[in-house]
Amino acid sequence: MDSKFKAIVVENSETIVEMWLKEVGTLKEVNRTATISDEVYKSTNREFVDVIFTSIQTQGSTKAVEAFSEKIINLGWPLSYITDGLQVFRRVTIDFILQQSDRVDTEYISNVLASVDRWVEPIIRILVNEYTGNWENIVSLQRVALQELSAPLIPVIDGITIMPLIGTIDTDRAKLIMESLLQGVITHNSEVVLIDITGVPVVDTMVAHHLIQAAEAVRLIGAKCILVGIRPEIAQTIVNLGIDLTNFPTKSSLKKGFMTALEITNRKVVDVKPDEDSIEKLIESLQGE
């Protein structure tokens, strides 16, 4: 920034700040920050403008700008808050500098515009780049976390595991399901895997194809898949689409699927009712203690 204009801005920083705070406060309804309390909004605005003025005094240092950008992301504020605020600051600063001089010729105005732009534009670039970079990193971490939760394989008892699926299944998620399924079968030494689609809203040809592929892959490594959670509307869709699930056992509920899995692994549920003698012996032993 031109030293002459820089001196004007620094000497009149409080006035410029007040002008900026007043004007930027009117943008609360249009830059998606209307739900933020007035107290938090005003304190953040004050911090924002302090960061802007710090940048003029510490040319080349971007630490304050980067830290503020990260804070805005953590608060969940939109990028428009930053861009709108800087555009308003640019306009207010230019207007103030022009008001301090009697010169109104084109050359002087052009010099003011260019000087303020050289100050403000790097801040815009740094803030936007930091905001988008941090945001992309957060989204990437969230995507990984969702992927880890999107296809869990839960061991129930020896030889039987369950994979509950919730939400829409696309190609990328289908690949993850396949990988988790195969790895889980090996890790847990599963004989039967119950794939529960109760939480899958739509089962179309593509989804069914991916599920059949997963079941076939599991069969090749020595285990068996049972598709459970077949709701009436899903059953109707499968029939209407002509999807062949002949080699893929299906059950309407997880309970029925689990009972079938027990049969496949040569187990059964036995209702054990203790006889009267056993109860009396238990009471006697407890009293003896």
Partner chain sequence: MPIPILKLHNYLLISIQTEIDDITAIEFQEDLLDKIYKTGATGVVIDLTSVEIIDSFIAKVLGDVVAMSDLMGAKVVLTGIQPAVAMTLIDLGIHLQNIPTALDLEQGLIKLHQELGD
Contents of the next structure:
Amino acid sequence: MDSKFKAIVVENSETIVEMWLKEVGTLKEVNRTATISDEVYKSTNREFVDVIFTSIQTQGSTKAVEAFSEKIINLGWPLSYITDGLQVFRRVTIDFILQQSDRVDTEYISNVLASVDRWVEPIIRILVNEYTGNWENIVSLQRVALQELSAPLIPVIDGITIMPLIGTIDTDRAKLIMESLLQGVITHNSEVVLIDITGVPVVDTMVAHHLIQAAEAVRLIGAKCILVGIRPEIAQTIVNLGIDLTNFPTKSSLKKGFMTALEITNRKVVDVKPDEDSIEKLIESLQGE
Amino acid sequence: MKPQSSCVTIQKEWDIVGARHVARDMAKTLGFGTVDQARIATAVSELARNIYLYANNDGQIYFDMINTIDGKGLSIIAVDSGPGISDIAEVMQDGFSTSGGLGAGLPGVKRLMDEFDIQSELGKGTKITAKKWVR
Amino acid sequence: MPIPILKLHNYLLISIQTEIDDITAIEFQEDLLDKIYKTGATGVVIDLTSVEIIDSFIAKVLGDVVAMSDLMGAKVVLTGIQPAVAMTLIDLGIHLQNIPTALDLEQGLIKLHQELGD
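Having seen the form predicted on its own, I'd like the form predicted together with the partner chain now, please.
Once more the chain from above appears, this time first in line as the rest of the complex follows.
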């Protein structure tokens, strides 16, 4: 039976292709592919239907399908384009085969349905797998990228390390931040860590809670933590929310925080070439008083 | 293949350490990070100590690896047939202690784990279920 | 097995290497106080680098030991607390406030030296 249907379809491929193209053409708007030029759309459709026929004729050869799906993915077309296209193909083909036959009973219909499904299924499977595989790949790459971005730790000078935080902090990220913060303190042998929250858009009770916990953990492993980059609006929210940061040294800018860190580690910044002129002037002006 | 589940009976003080070891080993096998391994082992230590201190050395800690559609994780069930807890809300408060400890035990366990459930009946015993999922 | 306590000038050095059970912890507390009394030590460093788990009981014993030593005139610094242990303590709600800490044994000794000024 199957081979008989296949023969019908292959013999009348032109007609089926025409019917299919007509139907798929109307789906352009639905699939949000409106930005694609009509020409590209038509030629891709043509290629799509060719791939379907190749697959049917070669008993589900995967090469052509894979190549085609890769192309569609690169074009960035939605998956629904492919699933809709195959649904239309199934509908059109079934209609066509049924029309060709003069004797139509239940058994015949179910045979037709089974055959057509057998042709279309492997194509759907490959295309959907290719698509989702591609997405999964992107998602995992982005996750890795995000983790790398998440909490960099910069040793600036012996004993002082800076951790700039950028973006929203949720519980998962806070845990990650704490882990890399503590690990970093150990690896860099830091006495003082500066956590810079200039790039954190919102500091609510939860974020503050995580920051306080991080600071306490840092203290437990034997280092000090200074919170820097507190913008006026963040200072306001912290006080308005009643968050107690008294045990937690804070500074408005990284610069001030760094100076404090130097003090804690018993160091200071000295100009290599003191500006003697200005000092003399200053002394003179003082004496003049 | 390591065992999927395990059980430690808490009778001696040294059993607390034994339970910690089992917890840590299973957490490691499941692929938990070092920090979560420490969290789980510490939570088990607290649960085991509660059995040792309050349940007349009569209790077990069951460990089960979870591998379902919801994810991978470790389930810890501490069962004892001790006196039971009269006021669960009270023991879940930070700083509450009848033994002169830090009072961090049960609320601490809740914070260390992802899921926490406690059932207790006076005179019959207590059952605490805690779960941690692999992130 | 008891935890060894080493004397160095007027400091006492302790490195906890084994998993601590409750009895060992209590015995250690007694041993240390005894040693402080006998040697008149002014500073103590307890190194916890090899300790993988500190639960609320051990934390309480450590906190007590610090307070008790303080009463006897010996300053205690805890060193080498592992990140995982620190995070677990924070989750437990144990902050060990007022207890001096340092990254490692060396930093701990420097800290004692600075605070005791000798």
